[in-house]
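Only one chain comes next, encoded as structure tokens, the form predicted alone.
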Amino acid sequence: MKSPIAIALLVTCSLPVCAQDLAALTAETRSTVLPVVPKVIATMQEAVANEGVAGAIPVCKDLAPQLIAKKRAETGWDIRRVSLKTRNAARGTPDAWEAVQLADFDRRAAAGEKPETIETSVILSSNGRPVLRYMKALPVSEVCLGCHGPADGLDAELRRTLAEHYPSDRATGYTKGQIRGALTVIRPL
């Protein structure tokens, strides 16, 4: 009888792309998609400085999805931001695999792993075709706390503005460095 690990390796290596390629595919995926994150953070910082926290809401709501959509169009990969505590459930609700990874990211961070280094990737079969599933944790930075920090620390006007844009918002209560969510990629191989 084969062990579950042996079976997983057999299945993985029976795909056209073998597990040895995982590190190279992960590195290429990371270098392709992660440059979006500092662009969003820099734009957020600029918007907060110029327009205040409420004036920066469109950066997360509109600009980040536009940058991701542009990268999706360039690559043909499914790229999204997901979270266990969504602000926009239509865009940010994780699928089952992503939810497991996000919970694991939280466990890893609680065990002392630096949130900014947490990621995972695996080659799976989806609809009979191999895909790379990649996720990178998105920790809460200082600029994020203005909208994602403790709800009782947000001023009343900001809470009203958030409620207008996100009536089902669950994305508050974070502290700096906590994992807010992740950038997730499904890359056909």
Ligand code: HEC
Contents of the next structure:
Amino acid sequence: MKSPIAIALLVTCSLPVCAQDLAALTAETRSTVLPVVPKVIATMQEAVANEGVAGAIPVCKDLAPQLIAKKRAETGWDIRRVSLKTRNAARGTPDAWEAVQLADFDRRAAAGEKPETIETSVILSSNGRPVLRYMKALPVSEVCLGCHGPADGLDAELRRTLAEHYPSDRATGYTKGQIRGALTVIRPL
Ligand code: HEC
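Switching forms now, from the form predicted alone to the form predicted in complex with the ligand, please provide the structure.
Every component of the complex follows; first up is the chain already shown.
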């Protein structure tokens, strides 16, 4: 298999989209999609403070996917949340390209890059058509630890609820500053 970088170079130099500016497309994608992230985090903080971690589950389970679905409907782009260690594998499993980027995000964070600035953006060919693929790391902040931190430190009621709804949960054991996953966008050009 060719590496994504080799394919990206090939595509950017052989398609009309060449003329478009990757930086401008990336900036526009960022400003369209990223406002979802602080919205979810603020709602999460409020819900955890008011209802405790078990009561706040719907924010990560329902609100985040709903806000993403709304953006998908507005833009026509494919927007998802993915992780190498999923809680909900049906929704959050990365494709092969995304898995490579997530592993790279982990390496970049471990090497000292600020997790909140980690992202990647390339133009690739998908079924013969150019697409912008954009991914933005979702770092583990204090509020995430209540539901994604080390399993033995989690609230007992939360553990029961998680075991009931997510028997294959792999999304615990994180520490602050690690990469929990990413917001991922496939934007047809
Ligand atoms: C109140 C509990 C709770 C908190 C706090 C929480 N999450 Fe989650 N998270 C969940 C649940 C439940 C799911 C499964 C959602 C689903 O069913 O799609 C999830 C899923 C995810 C996913 C999708 C991938 C997967 O594993 O299925 C990401 C990414 C994620 N959380 C990131 C975060 C980040 C980043 C934070 C902190 C800003 C955070 N979460 C805080 C409960 C929580």
